[in-house]
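Here you get one chain, nothing else, as structure tokens; it is the form predicted on its own.
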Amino acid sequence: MKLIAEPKIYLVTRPAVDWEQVATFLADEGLPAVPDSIRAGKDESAAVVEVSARMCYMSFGRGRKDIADFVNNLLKSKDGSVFEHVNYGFVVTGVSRSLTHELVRHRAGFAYSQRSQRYVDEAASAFVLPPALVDSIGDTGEARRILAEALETASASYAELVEALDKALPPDKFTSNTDRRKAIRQAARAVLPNATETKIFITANVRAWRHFIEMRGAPFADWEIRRLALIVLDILQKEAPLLFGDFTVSQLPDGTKTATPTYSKV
């Protein structure tokens, strides 16, 4: 039985700008060329925000020349809609079904594609250790023993259920072998715990990611999803510092970290 202590997170999609089309638009409208109209330079995430924000007032080539000042003014003013044009997608592995049950409550601006327990055999599935049993400030040896025993029982019960159902469900009652396998696995998964490891593709726009990090990076959030929020923040602060640089990371007495934005609820 494999126990996972840390998730793995991969940034797999990011925004891109077709600068030829932007240049054509500016020329058609009789506006200054790209360098004078769009101040974000090669920072494509900031450029998308800038183009969309300047579109509202056709302020290309005018106003704030410093892109950091421009973006911070949008954040301060809570002009959040322009941040919805910028999307980032992550592949996340090594997280629990417990985490994803909370994650998918974030709906506006998010898209999810998650590993299916109906299609994928979970007989050799890994399990995720709750952070309290990994990074706890106390001695969790006994707690880990109890958890390991429970997980081993659940894994064995799943395998037994699959075998029993394979014998009990007649093939001629199904239109295809795939439907029969799904029927078996969807029933057998009833004994799998929230700690079962899953994999999920998450895409969200900047406004949605900011809201997720603010909510799930707060002290009251579950430790596992808070850890995910902090890792996502670290990646996005390096990827798009102008859009996520106002978050401050602090450490609590229990050793866990929190994230707090300067510009809340954009």
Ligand SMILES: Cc1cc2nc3c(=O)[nH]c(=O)nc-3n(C[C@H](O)[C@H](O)[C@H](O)COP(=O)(O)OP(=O)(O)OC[C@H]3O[C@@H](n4cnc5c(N)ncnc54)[C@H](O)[C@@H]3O)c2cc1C
Given for the second form:
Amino acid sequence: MKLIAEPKIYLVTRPAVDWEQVATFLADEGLPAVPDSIRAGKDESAAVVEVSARMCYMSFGRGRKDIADFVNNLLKSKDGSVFEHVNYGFVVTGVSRSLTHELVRHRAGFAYSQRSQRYVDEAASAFVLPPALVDSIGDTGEARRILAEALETASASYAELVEALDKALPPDKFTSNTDRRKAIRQAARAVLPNATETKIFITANVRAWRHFIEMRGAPFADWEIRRLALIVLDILQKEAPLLFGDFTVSQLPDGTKTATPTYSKV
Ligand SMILES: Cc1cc2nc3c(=O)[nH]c(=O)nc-3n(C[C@H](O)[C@H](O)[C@H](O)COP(=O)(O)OP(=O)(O)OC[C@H]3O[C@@H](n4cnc5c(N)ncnc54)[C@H](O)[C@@H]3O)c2cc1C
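Hand over the structure of the form predicted in complex with the ligand; the form predicted on its own is what we had up.
The next block holds the full complex; its first chain is the one shown before.
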């Protein structure tokens, strides 16, 4: 039985700007060529926000000259919709089904594609250790033993259920083998625990990521999803410092970390 202590997170999609097209648009409109205030090529994420925000008032080449000042003003005044133009996509593995059940409650601006427990055989699936049993602040040996025993039992019951249903469900009642396999697996998964590992592709825009990190980076959020929120924040702060730089990370007495934004729910 495979136990997973930490997730793996891959940033697989990020925004890109076609500066030639931006320049053509500005020329067609008789506006100044890509204004200095838009830092082309340096931080494309912030540039997308600035280009879209300036569209509202056609203020290209006018007003605030510093892009950090420009973005902070948008965050401060909660002009959040322009942050929806910037999307980041992550592939996440080594997280539990309980984490993704909480994750997919985040609706606005999010897209998900998750490994199916109906199509994919879970016989050899791994399980995710709750962080309290990993980065332990106490002796969790006994808790780990109890968990491992429960997971072994669940895994064995899943395999037995698959076998029993394979014998019980007549092939001639299904239009295809795939449908029959799905019928078996969707029933057998009833005994899989919350700790079952899953893999998920998550895409969200910056407004949505900021809200997710604020909600799930808060001290009262579950430790596993909080850890994910903190890792995502760390990646996005490097990727788009102007859009996520206002979050501060602190450590709680229990050793876990939290994230708090200066600009809440933009
Ligand atoms: C610590 C913690 C504990 C939680 N405990 C529970 C629990 O016990 N039970 C439970 O069911 N959930 C629980 N949740 C989930 C929580 O209720 C939200 O479903 C989840 O955090 C997603 O938040 P959201 O709806 O703001 O996000 P999103 O769905 O991403 O929405 C973002 C924002 O868009 C707006 N919005 C989105 N959809 C609508 C809509 N249909 N109508 C109007 N405005 C909309 C709202 O302003 C919303 O805040 C918990 C969350 C946290 C962080």
